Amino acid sequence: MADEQEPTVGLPKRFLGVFQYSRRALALVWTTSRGLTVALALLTLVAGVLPAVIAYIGQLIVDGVVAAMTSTEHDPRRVLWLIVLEAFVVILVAASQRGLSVSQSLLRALLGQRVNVMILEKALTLQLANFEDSEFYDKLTQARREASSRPLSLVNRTFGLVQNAISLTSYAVLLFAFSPWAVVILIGAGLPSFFAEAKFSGDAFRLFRWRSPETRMQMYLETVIAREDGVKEVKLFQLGPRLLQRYRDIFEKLFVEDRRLTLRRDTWGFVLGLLSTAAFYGAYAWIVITTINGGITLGAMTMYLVLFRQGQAAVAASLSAISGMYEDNLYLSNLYDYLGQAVTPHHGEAKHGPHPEQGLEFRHVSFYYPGASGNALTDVSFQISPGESLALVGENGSGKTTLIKLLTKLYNPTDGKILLDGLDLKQWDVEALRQRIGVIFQDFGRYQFSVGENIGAGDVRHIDDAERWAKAAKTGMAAPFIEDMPEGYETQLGRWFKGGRELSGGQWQKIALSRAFMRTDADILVLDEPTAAMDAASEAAIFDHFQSESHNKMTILISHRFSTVRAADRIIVIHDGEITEQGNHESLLAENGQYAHLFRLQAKGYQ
């Protein structure tokens, strides 16, 4: 936490500097809503006029009221007509409070929204190696966790600031001509606290970044302890009270720098404070001092100390205003850093390639993912050809999901190329690649939605499509549960919502399956271990019914069964990233090498 020690002697600089996002800000409410943006203006400016004009009604009042009662020829109407005037005036202060808290709460709810689909908008153009850094998932839970209300707060206290600046404008017009000294006591007294206020702004901002990742481990251990798919380990391991435990040590943690940060912020607060209320009582007893002297009259000394209270009460706002832009100002840095994350381009712009019979190709491939220490995959290099399938065998780690992720551009080659149909992957459009390769990792997703939707999913562009669903069902043999279900297609799967249906995981890697067949164009199937929770049979029916429907496709297989791994067309072993043998399962067996060692050793179990 070292950056809570900064010196304070760059306060100033740091301060003017932090305020470079308040125009950004300015321009998403105005973008968001004009019509509520002027509004709030306007209903802003009213209600920063309208409060001086009540304070010099009141002194004619009290003047009106003293000249009554000391002359006969002085009409009391004229002062009821003021009372009347005031009320007035009193009623329009209440309409735009009201017509502020409106808007404001409209904006809130638009704003929230707007930048809610900003931060996920962003995340769609992410690459999947951001979700992998544990940095960038800081930076996301900073961005969501504050930036969504920052900006109507930064525009809120602008417009406050205005409001409070135009009144203390209007005040200090009036108080000038009482003596100017009173206009510099009013604004001066009111520094220090200011000062005070934005230092400890920084430390707030400063801690909240530093504990960043302390916050999302309490919200990983909320999930672990509150969610269906953990609450059965929890239960059964009697994990509960350890995870509840270390929820609380890190709330412990929390609440010490916090309980440090609120009592070192309050008790200054309150020391500088005092000199406000110093400054509003010698300035209370200079204007009845002047008042008994007959240097102004009974209502003007009620109004100048109306007026001075007001004041001092504007000053503050504004002060604590600027303060709250400053610290609005550190959180939405937060926001535009996470939206400013480099996006990495995708270049091409290909469809198709000049040479489809070449099929897929991996030419010295190696790869290492960020911040690793050695390589995930080492000089791969292999191909497969139209109607041919493969498989890939190696024991967990080894580098098999990895080289399905270079595949579909998750990640690039750190060295070598991947070609399909002859031409790059490079060069190719990321959509139509994408389009062109139907995958089902090992953890598909199980998704909240209805039978249909979860079918759907693996072809977004005919995610509707029932008939589609049905073909796709029939394809991954997920039709016949599915239509035993009373609502069929319409479902819905899960347990988070009210009805919802929880599948087996064999019933799950069906769905899975069927929504790889969902893109009935692509030429490229990849199934990453997707029938590991079912049993041999069942998973040999599956790849049988598989192989039946892909012909003329490239399939590439990921299994630990060789019951099912022997049935490819040639079948690759890695290693440690690197590929150690390849060919058919009966010279793999003759080669007497570590496919043959892994078959035994599996052929055994069933002995």
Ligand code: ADP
Given for the second form:
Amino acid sequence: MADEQEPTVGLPKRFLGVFQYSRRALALVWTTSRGLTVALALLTLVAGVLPAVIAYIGQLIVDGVVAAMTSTEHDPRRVLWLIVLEAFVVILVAASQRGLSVSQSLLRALLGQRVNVMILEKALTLQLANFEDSEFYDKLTQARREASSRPLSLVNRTFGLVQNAISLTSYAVLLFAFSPWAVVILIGAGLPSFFAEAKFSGDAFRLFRWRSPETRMQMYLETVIAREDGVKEVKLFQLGPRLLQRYRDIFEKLFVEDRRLTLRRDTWGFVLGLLSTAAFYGAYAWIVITTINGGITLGAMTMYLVLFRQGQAAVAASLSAISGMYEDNLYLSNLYDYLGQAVTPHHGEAKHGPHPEQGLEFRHVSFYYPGASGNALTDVSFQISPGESLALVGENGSGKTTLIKLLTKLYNPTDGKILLDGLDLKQWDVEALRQRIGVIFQDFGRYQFSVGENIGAGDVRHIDDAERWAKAAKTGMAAPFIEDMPEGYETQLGRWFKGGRELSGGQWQKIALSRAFMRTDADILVLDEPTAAMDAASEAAIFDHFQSESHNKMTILISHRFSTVRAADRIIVIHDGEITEQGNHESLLAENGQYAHLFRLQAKGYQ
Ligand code: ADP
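Write the structure block of the form predicted in complex with the named molecule for the protein whose form predicted alone appears above.
Let's see the whole complex now, leading with the same chain.
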């Protein structure tokens, strides 16, 4: 948003400054395919020089005709040969233009892929916090929407500019013989429309930037209205017309701005274009009068007129290439902004801690989300030893999931520290740390892949290992229904792809649990309410299994079912981000606090 507040006097400077991305775009294209870049450059050169050659042959032809008409000595076959030559050169032009368009198409595909991969690779290095930040999301969306086509466009325009500059130079050399002023008029007449173009490119870009939130809202509405997971509610709550109206309103608003800009751009384009027309006809009259006065031959007149007309087109094309390059640069600044997004480095390198027997410890941990007004966790301290199980109890929004996010280093504590094996998480190598943890969140992934991959995703090293899938599925209690499906582990899940099969909420949860059990090496298992959609019997059976499988493991589970919670070695009650009670089931009941209250409430429900 800073751009639009900059004073317009800085325009030329800003205009030049913005071309800094040209070099990077060229380098990008060059490293994407050297062969194609060289082809593009050579063909540009050829296509740039040939038009002047054609104009020159044209002059020779007309003069040849005039000479043949006025003198009997002149051989008319010479003129015919010149025509053949011109036809040949025209074919060369056509061939080089075709070659240009082939190289451009191929480069476009390669570059589009390359830039998209760059965008996605960057996404992999970013933090969860980045994705939860709407400004960052705008950057990502802008980068994805435009950036993949812009580098090539920039390079095409650069080459186009070179091509036109070559043509223009060759025209200027020929025109110079007529009068240097003709060259000045030729170039001068194009400048006003150029400055107008540049200004409007900048305006269009700023419009594009401001609008990113609205455009995203539109994309979001499309998703809600037209994607399988939104459809149910949209239909049953009859949200359709209202959402569609919102979609239309956004368009109307954007369209008004677009129309204003387009009209202004084109009106100015037309008015300033008149200047070029006037210049052309002025020059036309001048050349004709010079010819009538016998200053030049008829052939020269024809050539100069062609030169002037084509020269004007080349000036216009060059100038619009420059303003287009300016525009591409603006859009590329988005891409590079996004790619340059600072990544908080993980400093830690430790793969082991000094005291494995100490297990996991939270020491006076406090945390608030970036931009949030209050703490999500305040002064949380507890410790679990290897082999122990911990249950977290608390109402929605009390901070249970946040605690897990800190433990898994998706976020870092604002205060206090978390130790694993006696070593601060900050010092742990994040990969080594994550290998030790198997976690299933409430909103676990429902991948539109096969059943096997959905389970295998729990341990990428063994993502294709069918034997492990089956074992994990057995522990996660997913095996029975998977084996009932005709294609078993090969069954495609979800509805997005052909033959996909949708599962019930509870079945998805069993898949997710099995995914956690793929991580046989992990010694910290975390289940954040992944069993809420299961029947109580399945949940109890799973946790039983979970405990018996995890002798030396630490388990943390979040559940609202006390039948499950009570079995944990240690229970922590969290309220508003603070630990209010801590103990085992019996001691907490004896304490007769919140836990006892909630437990009795639920127990009553079952009586
Ligand atoms: P629980 O898992 O106990 O239901 P959470 O840990 O998800 O609760 O949330 C704790 C508090 O943090 C809530 O007040 C919630 O609004 C807030 N919160 C959760 N996620 C975010 C986030 N990404 N950004 C900002 N605030 C968040």
